[in-house]
Each structure stands twice: as structure tokens, then as C-alpha cells.
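What follows is a single chain, given as C-alpha cells, in the form predicted alone.
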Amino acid sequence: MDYNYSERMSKLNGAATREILKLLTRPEIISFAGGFPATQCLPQKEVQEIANELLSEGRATEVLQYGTTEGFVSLRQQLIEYVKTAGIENVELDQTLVISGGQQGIDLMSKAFLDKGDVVLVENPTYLTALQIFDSYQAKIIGVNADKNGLDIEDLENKIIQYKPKFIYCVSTFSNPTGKTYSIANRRQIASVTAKYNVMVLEDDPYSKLRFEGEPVPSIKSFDTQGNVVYVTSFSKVLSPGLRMGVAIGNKEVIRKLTICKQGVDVSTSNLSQLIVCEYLKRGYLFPNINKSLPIYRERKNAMIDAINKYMPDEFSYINAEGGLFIWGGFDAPINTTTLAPEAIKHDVAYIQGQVFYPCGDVTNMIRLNFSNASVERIDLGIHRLGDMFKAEIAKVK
């Protein structure tokens, strides 16, 4: 059969982290590629309890029947109160929209405003899958320099000047893949600067919550002063990624398209989900959580960053992030680490290589290293392997 696929299927292949989470059916490959939580910090006694309570206490048609696609107006003001946290203030239930997840809140947000050609401003690198998410939709993706501050701002203005872009995409605390954090002053002036361009912003926020050191900053979203900033947040890295829950606050004639756009999709967000993170949050189950996973997650960042100091090459250099899930590093020497990542597989090890995050990709001596999903004893196992592999490497090419 001759399969005639759309044109927008030309440029999409499965996303890095996805197709070689296919490879780890062997419980002896040590996964630094995922972005999984750890087993431990899923709180599976407080869910099964809430769970039981909902299916067993009258609110059962509740839960089985339809929902509305904006969410259950309760998790919707609960949501409200949450996103305080993130320095959002004043928010009114029709600028809130339930979301299966934080990446449903990027595709909703393309659908909404991207046609073919369209650009999207991107920080240099980004996440994988926004950039999937973009292709799919045939935008133009254009990065934008970042230094350890944020993005360059001069770099964003002259690029919204040429580019005219739809949106701009940033992970604005601990970046998937940098792991950097922007200062106050930049999120200040991404706000300012897109504002003055009547440029909209689509700020993800999958991981502020699991900071480690240092002192929270408030959102980009909360200097927004012309409603032209989408926040998404999710409870994937915070509750449970297989609830698949999450939200968005922006304008409310913004929220409306986007509610539009999901009744097309998925009609509305699991109301099991949806309740079982309400009953959640109002139980005051959600801070104590996050206290008792943040230690675990510290650890085991620190026992990465000990391993690469301890067995990585020389030539390797990393950010050593505040918080989040992962490590970024590099190599300065002529190494391609997308043609190393099938080796590493046979040395029972896997990272996902660099290139993937870059809209240009051509990026090759990168890596992300994920920690949150391995005892201190397997990713010391696994940074040796690793290092012993890319310093045979180096000695090759030297």
C-alpha cells in the first residue's frame, strides 16, 4: 500500500526522548534520556485515596460522565490560588483552561495561532517536543540567543523586527534542556519588549517548583501588563505525569480560541484527573510532597554532578543548574554525540544527544542528562560508562 500523508508529515519523526525509551525494555540500561519523576515521589497512597473516595461516595456519574472542556469550575479556583505561587495575581475563572498536560497547552497554542509559515521564536536550545509540535504545524522556527541571564534581548528585538513571529516559546525556570533559570530584570523585559511589539508569549513552566537552591522568581506572566503572555504549568514533574494535568492562564478572549481549538482534540481533560487533582490540592497534599521530593531530587544531582567531575573527559563542561531535572553539557572537542548514542546504548547507558533541541540542528557535541529517575549508585554506574566511552572517544580524534 502507497500511504499518501499529508505534507505536514514530512518533516516529523518520534520524538528523541520516546524513541529511546522504546530501547529500555532491559532493566540493566541506566536511563539519564527520560524526564520521569522519581518512583518515590509519586504519591500513590493520597491518590488511591482520593480516587477510592470519588468512586465510592456518590460521585461516581461525576467522574464517568462528560465534562465541560474549560474544567470543573472547583479545580478551576483552586488552579487560581496555585498559579499565586508563580506571582499571578487577579486572575478570573475565564482566563483558566484545564489542559491534558503542559504539552496539550503548546499544541492548543499552535493551533490557535500558527499557519504554514508562520514564525515562532525559540530560546537556542529549547524543548524537543515544542519544536515537534511547531514542525507539525509547518511553522518557521527561528532561535534566539540566551546567555545564563535568559534571552538576549536585543537578539529577541531584532529578530521580532525581521521575523514578525506569532509567538515566542520559552521554558523560562530550570530550561529543558539548559537547566538555566532567566533573572527577574529579563522576564521583565521579555514582557516589555513583546508587549511593545504586540508579540504574543507562551511561557512553560513544567518545573519552578523543584528548586533546590537559591530564591523563586516570579513569571513572566506576572509582568504582563497587555494580556499578550499564555502561562502553562503542569503536575507532571510535581504529582503525576499519567494524570495528565495541567493549565493555562492568559487573556480570556486568548483562553476562548484555545478552549475551541481543544473541543476539537480531546472534547475536555480526563474528569477523573481533574477531580483527583482538586480534592489534592484543596487537601493541602501538594507543598508537603514536593518538601519530602525535593531532598531525593538534590541528591541525585549532586551525585551526577560528583560522577562528571569524577569521570567525565576534560574537554566536558556542564551548568549546574538551581533545581529542575537535568544537566546540559557539552564537550569542546570534534565529537558528535547524536552518533555516539546508539554506542552508549551497547554500553547499556542512554542520554538523549543535544542536536534534537535545536531548530537548526546542527548542534553536535551537546548532551542532557536527566537524573531524577535513578538511584545515586546507578548514575554513578552509568557517568563512568559514559565517560570511559566519550574519553575513548576524544583519544580517537586526537
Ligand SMILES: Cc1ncc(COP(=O)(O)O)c(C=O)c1O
Contents of the next structure:
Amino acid sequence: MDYNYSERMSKLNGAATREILKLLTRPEIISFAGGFPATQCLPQKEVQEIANELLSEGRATEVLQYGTTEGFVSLRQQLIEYVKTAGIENVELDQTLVISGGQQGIDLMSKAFLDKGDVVLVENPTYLTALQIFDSYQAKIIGVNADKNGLDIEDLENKIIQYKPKFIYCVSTFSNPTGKTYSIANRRQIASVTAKYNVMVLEDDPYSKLRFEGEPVPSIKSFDTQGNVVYVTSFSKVLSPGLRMGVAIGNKEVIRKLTICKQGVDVSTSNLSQLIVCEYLKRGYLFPNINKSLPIYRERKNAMIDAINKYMPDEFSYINAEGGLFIWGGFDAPINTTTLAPEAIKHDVAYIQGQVFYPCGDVTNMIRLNFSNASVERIDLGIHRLGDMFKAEIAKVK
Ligand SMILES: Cc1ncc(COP(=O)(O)O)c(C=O)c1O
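What about the form predicted together with the ligand, after the form predicted alone?
Once more the chain from above appears, this time first in line as the rest of the complex follows.
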């Protein structure tokens, strides 16, 4: 059979990380490749308690019936309170849409705004799956330069003028892959320059609550005076990725369009997941559980930093993020981390090659390391193995 796929599938082969991710089920492999929360941070007891109550308390029909696409009002009210922690105030109910994870927010924004050939500006580098989603809508993806304070505002403005993008996608706090957080001044400037040129911003924030050091910063959305910022956050990293729960906050008209797009995708986010998260928030479980998780993540991040300092070659430098799940680093040496990724697997360690996070795919000396899902001992062992491998490679090219 000749399968006659759509044109939009032509750029999507998922090859970049598929081979690595396939191998990760092997228990001997120490994986720094994914972005999974630590298993012991998943609040099994609380979720079980709530789910039992929901299914036995006469609320079973609410759980088992169809739901509205926008989501349960009681949950959306909780979410309005929740996003105040990102500095987002005065949100009305019809400015909220419950979504099935943050990734759905990226997909719905793309569906609502992108025609073939439209431009999306992204921080260079950025979240791999967002790039794949934009590709699936046949968008043209252009990278914006960034430094430790966030987006290069001059480059952003020039590219807005040059490319007339439909929107800008950014992970403003503890970015994936870099772990960077935009400064408050940078956030203010992004809100103002995009408002000036009538460009939408998609602010993706799955990580801001996972802060181990430093002070929280308000979202870009909190500086939005024109209704051009859509803020998406998710419960995947702070509660459970399996529940597939998130929320999009934006201008009413935009949220209406995203709702229409969602209708055709999954009708609504799972009622069971919505009501579990609603009760979880109502009972005040979220922040105490996050506070229990933070020392685990902090310890793992510190273990990774210590191991990097001990074992990685001098040519390796990295960003020591104040939160999130990743360490991003690169080599000041002509080695190719893409071709070495399968080699690392032979040593039973996995990382993600930096190349896949760049829209142009033209950077081959960077790696992303996840520290959340391996024990301190395995982090030490895995980085030791990687360090030995990279040192040997560097010796070859010297
Ligand atoms: C930057 C970023 N956005 C979105 C997501 C998707 O998360 P969700 O599970 O909420 O769909 C991830 C997951 O790793 C991510 O890193």
C-alpha cells in the first residue's frame, strides 16, 4: 500500500530523539534524556483519596459524562486563583480554558493562528516538541537571539519588522532546554514591543513553581496591557503528567477561538483529571507537595553540578539553573553531540543532543541533561561515564 500522507507530514519524522527514547525502557540505562518528574514526587495518596471520593460520592455521573469544552467552572475558578502566583490578576472566567496539558495549548494556538508559511519567532534554542508542532502547521520558524537575561529585544524587534510573525513562543522561566529565566525588565520589554507591533505571545510556563534558588518573577502575561499574551501553564511537572491538565489564560476572544479548536480535538479535558485537580487545589495540597519535591530536585541538581565539575572535560561549560529540570551545556571543542548520542547509549547513559532544539538545527556542540529522574548515585555514575566518553572524543580531535 502506498500511503499518501499530507504534505504537512513531510517534515515530521521524529527521528531525532526516537532511537534514544526507545532505548530508555532498558533499566541499565541511566537516562538524563527525558523531562519526567521524580516518581516519589507524584502524589499518589492524595490523588487516590480524591479519585475514590469522586467515584463513590454520587459525583460519578459528573465524572463519566461528557463535559463542556471550556472545563468545569469550579476548576476554572481555582485556576484563576492559581495564576495569581504568576502575577496574573483580574482574570475573568471566559479568559480561561482548561487544556489537556501545556502541549495542547501550543497546538491550539498554532491551529488558531497559523497558516502555511506563517512565521513563528522562538527563543533560540527552544522546546523541541513546540518546534515539531509548528512544523506540523507548516509554519516558518525563526530563532531570536537570547542571552542570560532573556530575548535580545533589538533582534526581536528587527525580526518582528522583517518577518511579521503571527506569534512569539517562549518558555520564560527555567526554559527547556536552557534552564534560563528572563529578567523582569526583559519580560516588560517583550510585552511592550509585541503590543507595539500587534504580535501575539505564547508564554509557556510549566516550570516556574520548581524554583530551588532565587526569587520568583512575574510572568510576561502580568505585563500584558493589550490582550496579546496567551499564558499557558501545566500541572505535569508539579502534580502529575499522567493527568494531562493545564490551563490557557488570554483575551476572551482568543480563548473563544482556542475553545472552538479544542472542540474538534478532544471535546474536553478528561472530567476525572479536571475534578481531581480541582479538589487537589481546593484542599490546599499543591504547594505543600511542591515544597516537599523541591529539596529532592535541588539535591539532584546539585549532585549533577558536582559530578559535572568532577568528571566533565574542561572544555565543557553549562548553565546552573535556579530551578526547572535541566542543565544545558556545551563544548568549546569540535565534537558532535548528535553523532555521540548513540555512543553514550553504548555506555548505558542517555542525554539529548542540543541540535534538536534549534530551529535551524545548525548547532552540534550542546547537550541537555535532565536531573529529576535519576538518584544521586546514578547521576554521579552517569556523568562519570559521559565525562570519560567526552574526554576521549576531545583527545581524538586535539
Ligand atoms: C517547555 C514545555 N512546554 C510544554 C511541555 C508539555 O507539557 P505537558 O505535559 O503539560 O503537555 C513541556 C514538557 O516537557 C515542556 O518542557
